[in-house]
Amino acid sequence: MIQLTATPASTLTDEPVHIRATGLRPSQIVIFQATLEDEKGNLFHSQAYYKTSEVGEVDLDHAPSLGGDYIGVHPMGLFWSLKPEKFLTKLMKRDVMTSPFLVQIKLYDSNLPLAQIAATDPKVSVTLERWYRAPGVTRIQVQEGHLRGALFLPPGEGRFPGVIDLFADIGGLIEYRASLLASHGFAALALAYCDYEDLPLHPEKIELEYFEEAVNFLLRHPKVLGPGIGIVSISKGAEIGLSMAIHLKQVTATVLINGPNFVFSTPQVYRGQISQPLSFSPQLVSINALGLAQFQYCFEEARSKASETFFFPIEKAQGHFLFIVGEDDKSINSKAYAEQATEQLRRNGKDNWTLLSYPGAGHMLEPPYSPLCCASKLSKLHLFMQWGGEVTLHAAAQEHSWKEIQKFLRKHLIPVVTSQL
């Protein structure tokens, strides 16, 4: 009898699953397919071809895919190679607390014509729950003072290392990374800063006092460890995260994912001091045959002529930095920006940084096993942005960097207890 197992059947979305099929004919070619429907009804699917062993088994931990959405031994390939049925749709979990994503794993004979697979019942299938929060994690809506966001707390009495989670300026409140961080022992504040509740759609300026308020809010919370807090940030969020690390001594560990070392698009203001954005060169936008815009070189002309005052004085920061770079980033020239920032630190005698640079990884580095989003629509700019990334290398970068982020935060946010003996 054919059996298909996937264990554990219910787990966090950043944790691996062991998939195995038994009871098949020896040396048979079979198709594994994964399907997922998001909260808006968008469908995602992936598939790969495998050859059964001499005893009629396929164990994805050891067997190589022969073709399909990936090739080689990749135990979680069916998850990170999921692709949208509707072109350029990004998979993003919105309700992180009450429902998981359901992923159905199906097994088919390879002799089926491709056009018939969708209308044919699989030989066998299993459904997995992929959660964005561990049991016991709590969510607290934050509407205190000017702050708008959601605080995620791990189960237990605490206290827990505190982290502020910042995304790009696409608007709204994005919670899935903060809920996963809380699932791994961090008190994580998902912080909105535009186009959410009463926050402006297009802020005329980024006021750093708002983010300082968030730092102080987190440190006042009885379940937050202190005395310092961490930042996890990407893109425009990383611009803000870097500025926070420079100006706010309470920020002791800052993760910067594919971000700039200067202000772009919107001025920053802190205590009356205005930091103007670097000039943007629209003539350097490149649009490919699919109509996808690439922005990675649009600041290079201004950057080559800019005085040092346009770049963040990163050497003034007292905390530690983890730079994470996707070398195939098509949105910004993030590798060059990170290298310039670390060289600035080096020139000033600082060794408070680590740079992780991933060949083949794009801009949208997410928690492990998330599908690559190589391009998506930016409603603010009325165009489709290419983010870059090669599927297999991007997946490897996500898995490695997520572990490194957690190690970095624990190292610099949890005090080392020394024996008094």
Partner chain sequence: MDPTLYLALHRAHYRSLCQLPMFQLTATPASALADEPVHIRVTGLPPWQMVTLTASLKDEKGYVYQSKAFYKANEVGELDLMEAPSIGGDYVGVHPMGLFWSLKPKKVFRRLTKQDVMNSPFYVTLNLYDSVHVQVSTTDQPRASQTVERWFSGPGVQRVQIREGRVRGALFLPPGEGPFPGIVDLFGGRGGLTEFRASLLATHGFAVLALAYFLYEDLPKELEEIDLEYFEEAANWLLAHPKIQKPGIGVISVSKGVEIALAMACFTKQVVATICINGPNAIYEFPLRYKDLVITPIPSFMERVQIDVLGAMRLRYYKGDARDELNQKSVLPIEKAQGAILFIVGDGDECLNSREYAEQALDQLRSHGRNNGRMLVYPGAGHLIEPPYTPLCYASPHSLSSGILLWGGDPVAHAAAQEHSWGEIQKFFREHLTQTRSKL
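Moving on from the form predicted on its own, please list the structure of the form predicted together with the partner chain.
Partners and other molecules omitted; one chain follows.
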């Protein structure tokens, strides 16, 4: 009898699942397929061909995929290689508290061409729950002073290291990383800064005082451990995170994912001092064979001519930095910016940083098993913006970096109690 097991059946979305099939014919080609429907009804699929062992079994922890959406031994390949039916749709969980993503794993016991899978019934299937928060995590809508966002708290008594979670300036509130961080013991504030509730749609400047208010809010909170606050930030969020680390001494651990070491687009202002953006050269865009636009080098002209004052005085920051770079980032020149920032630190005799550079990883580095979104339609332009990344390498980078991010935050936010002899 054919059996398909996937355990655990209900997990946090950043935890692995063990998939196995037994009772098949020996040395036979079978197909595993995963299907997920997002909250808007968009369907995502992935498939992989495996060969059963001499005893008619396949264990995805050990067996290599022969073809399909990934090849080689990748126990979680079916998850991170999910692809949208509708071209370039990004998978993003909006409701992180009350519902999981349901992922259906299906097994076909014959060697069908891909085109026929949709019209065929699987031999057997199981459905898994992938949650964005652990049991007991609470979500508190934040509307304190100017602040707009959501605070996620781990279950239990006591205080937890506080982290501010910042995404790019696409607007709205993205909550899934904060809810996952809370599931791993952090008090995480998903902080919006544009196009959310009464925040401006397109702010003319980024006021660092807003983010300072967020830092103070967290530190005041009875469930937040001090004295330092961490930041997890990506893209434009990382530009802000870097600025926060420089100006606010309460920021002691800053994770910068694929961010710049200068201001771009919207200027920043803090206590009356304006940091002007580097100018963007749209003519340096490069469009690939399928019409996907790569903006990676659009700051190079300005960068090469800019005086030092345009680059963040990163040596003034007192806390620690973790730079996370996707070397295949096609939207911004992440590797070059991180290298320039760390070189500046080195020149100033600082060793308060770590750089993790991932070959083949793109811009959108997310928690593990998130499918790679290699390009997105830009809101107002009829253009697709490439994020970059090679599927398998990007997945490995997500797995590795997520662990490193948590280790880094714990190391620099939780004081080590040393016994004094």
